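There is one chain below, alone, in structure tokens, taken in the form predicted alone.
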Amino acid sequence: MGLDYCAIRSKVLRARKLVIRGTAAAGSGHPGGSFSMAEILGCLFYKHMRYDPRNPQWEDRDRLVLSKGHAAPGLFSNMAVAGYFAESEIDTLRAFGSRLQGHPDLKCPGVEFCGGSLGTGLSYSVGVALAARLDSRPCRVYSVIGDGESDEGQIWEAAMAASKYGVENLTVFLDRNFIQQDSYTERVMPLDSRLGDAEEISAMWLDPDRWRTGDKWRAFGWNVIEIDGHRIEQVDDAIKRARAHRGGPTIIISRTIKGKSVEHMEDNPQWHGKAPAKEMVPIINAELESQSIIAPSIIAGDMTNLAAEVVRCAEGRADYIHLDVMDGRFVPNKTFLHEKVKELRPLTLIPFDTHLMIEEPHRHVRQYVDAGSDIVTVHAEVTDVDTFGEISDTLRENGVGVGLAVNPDTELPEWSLGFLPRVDQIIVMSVVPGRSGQKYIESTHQKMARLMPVLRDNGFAGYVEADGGVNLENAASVFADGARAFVGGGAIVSTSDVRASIRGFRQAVATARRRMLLDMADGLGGSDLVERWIDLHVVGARPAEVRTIAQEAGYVAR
């Protein structure tokens, strides 16, 4: 089975959206913590966890005890898009008499654990997993801890009694976004090292010397795995390790962004408890929409060593490998087929983009599936109907993403519109495939704006991805006309650097997707909506950065 990275991250988009909804109704909540964990309860809720919201209370499902519980709604939007409730029930977060309260509470079925007093829910957590092994029950239980309440003693206390007991079926996260209610923690109660006056939080992430906390837990006992919590590979594989190993709890921290996908919230304390004007919802759901995946293609680099190449990526922080599939006859050139796929799999756990430029790709995607891609993409140009349904079957069963391909002549087949919102991915070629060394086809720019509406009215909710040409000079205008993956041959794996490439390429469309919030601020209210939306951004560049833009742009006077 797959990772199933396509679905668990479009549910993952869809709780941050209800999370935003809610708290935005209430006027009041915790949107900063819920966004640090989504990734984690998106690998939990729609990977991991045994559960049935049918029946709430089936004696072996596994157990989620959200310590940190003024992250509530994250756990309520998420139990909403596994269906344990209506996701318009969200709209009654806070609310007099609601199931959907501030902290959860176990009038709402399906929640475990009465969060309210931090610290101590690590404690219930050991606790429930003693009981079931007890009971010699088959459930696994899994708690999420924030790090402020790791200045509890209490935290410590029930990690010496988990590490005695040997409770081999908890496994805990340590959601380590450095922030909690007054401040950043490594200013309050350091858990790695302190923080200086003038440092920006980011310091502590980009230097592991100054990581402590992993030596404290493993000195408690435990066995410790250290991830980037929002990387959903990295969660992903961080679980199959816990479950597999024997003999004590495990805990997973976590390094996360607090607000993570909502650049005005990421890293500011201000919203730890903080809910978003309704004004806003508008626009901040434009910006979840709108995030952005960078996708090197090893082709572009050194054909005789793309074992090299793949590490160089993963090195860049790649958010995809792209794999170019090219047989010889559906395009001129050959590059490999799936053995090659195979046997560079181990090498990482980044998502593989494989896209089939072959022929009859129905006879030869279960091949692909088995050699480790994550996502599969296939040409409109050699399936129809009935063999597109055939390989759309394939993948989803095996957990593997659905990808549609057109060349720059083609336009999205009648026949594909009633597979849209189930395809996860659609390739707009703006380069002719199998030829090296072309620029972006201008033409593409006319193409996607054909393309856009008709994706839209058919219930696509997938990724646009541009493939061919594109480079620094026009990354901006590509995610414009509505690309929001990037495919990048010559302008990343043929650099000496691939990793400032990739930084090259997220801040080309940071700047891109700024100057359209900014857009749609003005379009919704005015130079008011738009001073007001400027004036959220608060943390370190970001703020003249976003005015630059809006300046350049004439919303505001220079």
The other form holds:
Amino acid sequence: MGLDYCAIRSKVLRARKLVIRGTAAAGSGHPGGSFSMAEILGCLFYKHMRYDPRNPQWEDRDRLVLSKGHAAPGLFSNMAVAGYFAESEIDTLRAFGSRLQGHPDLKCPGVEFCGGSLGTGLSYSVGVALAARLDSRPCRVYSVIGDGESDEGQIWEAAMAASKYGVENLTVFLDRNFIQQDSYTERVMPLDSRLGDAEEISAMWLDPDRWRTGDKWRAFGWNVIEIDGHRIEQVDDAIKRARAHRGGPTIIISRTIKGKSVEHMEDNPQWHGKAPAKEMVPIINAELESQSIIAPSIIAGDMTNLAAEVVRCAEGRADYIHLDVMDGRFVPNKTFLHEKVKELRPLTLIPFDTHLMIEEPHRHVRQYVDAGSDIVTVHAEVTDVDTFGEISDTLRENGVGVGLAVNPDTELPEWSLGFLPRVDQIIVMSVVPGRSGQKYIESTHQKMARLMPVLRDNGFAGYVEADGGVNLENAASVFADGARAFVGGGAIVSTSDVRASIRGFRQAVATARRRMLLDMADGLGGSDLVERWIDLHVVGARPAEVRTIAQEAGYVAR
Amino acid sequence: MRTAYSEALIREGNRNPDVVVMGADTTDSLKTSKFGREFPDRFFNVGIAEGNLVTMSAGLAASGKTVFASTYAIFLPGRAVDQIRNNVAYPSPGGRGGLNVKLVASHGGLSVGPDGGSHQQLEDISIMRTIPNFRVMIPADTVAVSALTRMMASEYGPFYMRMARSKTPLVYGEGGDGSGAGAGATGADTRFEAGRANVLRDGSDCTIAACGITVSMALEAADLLWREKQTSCRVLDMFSVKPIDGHTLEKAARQTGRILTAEEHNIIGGMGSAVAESVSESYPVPIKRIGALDAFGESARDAEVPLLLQKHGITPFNMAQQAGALERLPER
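Okay, that's the form predicted alone, but what's the structure of the form predicted together with its partner chain?
Full assembly next; the chain just shown is listed first.
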């Protein structure tokens, strides 16, 4: 079974937008802590938890206990996406008479725990897990606790009890976002180590030598797994490992970013408990929809040592590993086939973005699924309505993302339009495939201008991946065209410092995104709204950087 | 009382495989450890961690268990009120009020004795009866303990039962079968249902409403009143402080014209307050409350406990005197 990466990612996006919708409608609520746990809840709701929205009290269901109850909008939005109630009900969040109370409440069927008073959800989870064990039920209990609420002594009372009673059906996520109501956790009550007055909280993220939280839980007898809580592949893997663990409970210490995916909320304690203004909602939604993916292509590196290239990309924190499979028939040269994919798979958890530049892909796609691909993209030039349908079914059944690629000379074929709502990725080639080191074909910009409306009109909810000659210079314009995933060959893998190159790419794309959002603010509310948008940014260098972009673009005076 | 509780729990454990018992390092004292020996899988001792005790109980109850959680009163309402309110009383699955957790405390009131004021819980009735969905029971003797344990096990929802530390004289007579039915020593109709008061002795000139250890004192006070002043005193066992038996109280007010309450609890918010609230709305008559006068307790060795109680006016003599001194509203 594949990772289901694309499905999870798109539902996490839907849920995040519902959080914004609900809190904006309510005029209060906690978006920050809802976003820090978004990928955690995504992996639980859309892959690992067993539940039935039509029968919320099903006795063998898995239980999700949200101990950090103030993140209720995050829970409710996922419940809506999962089908417990209509998404429109999120508009009643915190309203008189609504089932969607300010904090999770059993008034809403499917909610397992009345959260709100912090520090108690773990004890409750231990009780639920013990009851399941007494009744020999197969259900698992998943619990999400906050780092702020870890100040409460009862968390540690429960930690001891869970350890004593060896509740192996309990998996706890610590949403380690480093922020509590007053300030950074490491200022209010350090869990890792005390933060200096002049330090940004990102210092804690970056320096593993200062992390102590895992040691605390290990000392309490827990199985401890530490991950980046925004990496779907890491959350997924951690859950699998937790489920395989025997003899005691597991805690997955998930380092996260409060407000993740909305720049002005990220790492900003102000967004612990504050709702976005209604007029900002469209801009925030646009920001959520334009999160980008950096996908280094390893064939731009040392073809005789692809394993080393994968490791370099993984250490460089790539989002995907882009694997160009060439068969010497669809394109003039050969790279590698599924055996190589399989061989590389154990090197990293990072999703494999397998791009099949091969003839008759429908005859081979299964091999690439079995080799461990997370997304498989086939070319429109060598598929038709029947073979693509077959490919799409195979991929979907196996939890693998579905991609369709078009060469520079190819337009999106008519037969593909009906598939678009269920396609996860469109690769738009901006070089002729088969040779590396080519320059970006400038007419791709016009092609993108033709393509984007077609995608939108046909219900496409995935993202466009730009492939070929994308570099730091043109990344902004490629982003502006609508691409959200970027294959980097020469511009990333061929460089000596892959990590720095990826960071540079992210910055280039982030700048383009900031500009796009400023442009949107200008369109919606002129310089007044632009000013207010800029003022939302308060952490670190962001306010100055955003203002500079706005000034350069002429939205505000210098 | 603790022995009666322990035996009743084992009966419930045999009757219902979903009965679970939780303790917090006082399980030998409360004798719930016997349940643990009988049903090791269904007994959890969480150590000195009362918050965890209450919330784990809530988690077990949310999954269908009938949970009895016990420790000393001072550490239950006295310590874990947040967990009691938010984790037990507040969650209402399918519209049913609260989770199925029975908090049973021993060491309620001044009669705790030697441990002193830090351990004498005088606020629990007040705390517990203000929390929605909770029902509050105060047994007068071992017969009542057995019967109320049975009742709580068979009725859904959160309960608080407050027991005294020391031995209490039997009010309901021997042979309590735990069924909650049957005639006690007084020959009166005594049943242990939530929302009911037992009329232990009929009377027409005044009423004493008591709970816990003050019930037997009230019977003595009634004897005194009759002997000394030929005053006919009705005695009510207000074992169910919440819900309170408004009907029986109203009848007592109407027929006896004055009510004295007595409890080993702060007079603010306790059983006396509950009686006053009820009567003042149904049939106002003069009321006098006996109890701790907004004060804490202090150490008293076992033999000296009557002295401690006396300091707060909790004696049959004072009850008789105060009841007799109350102005009586004539029956209308």
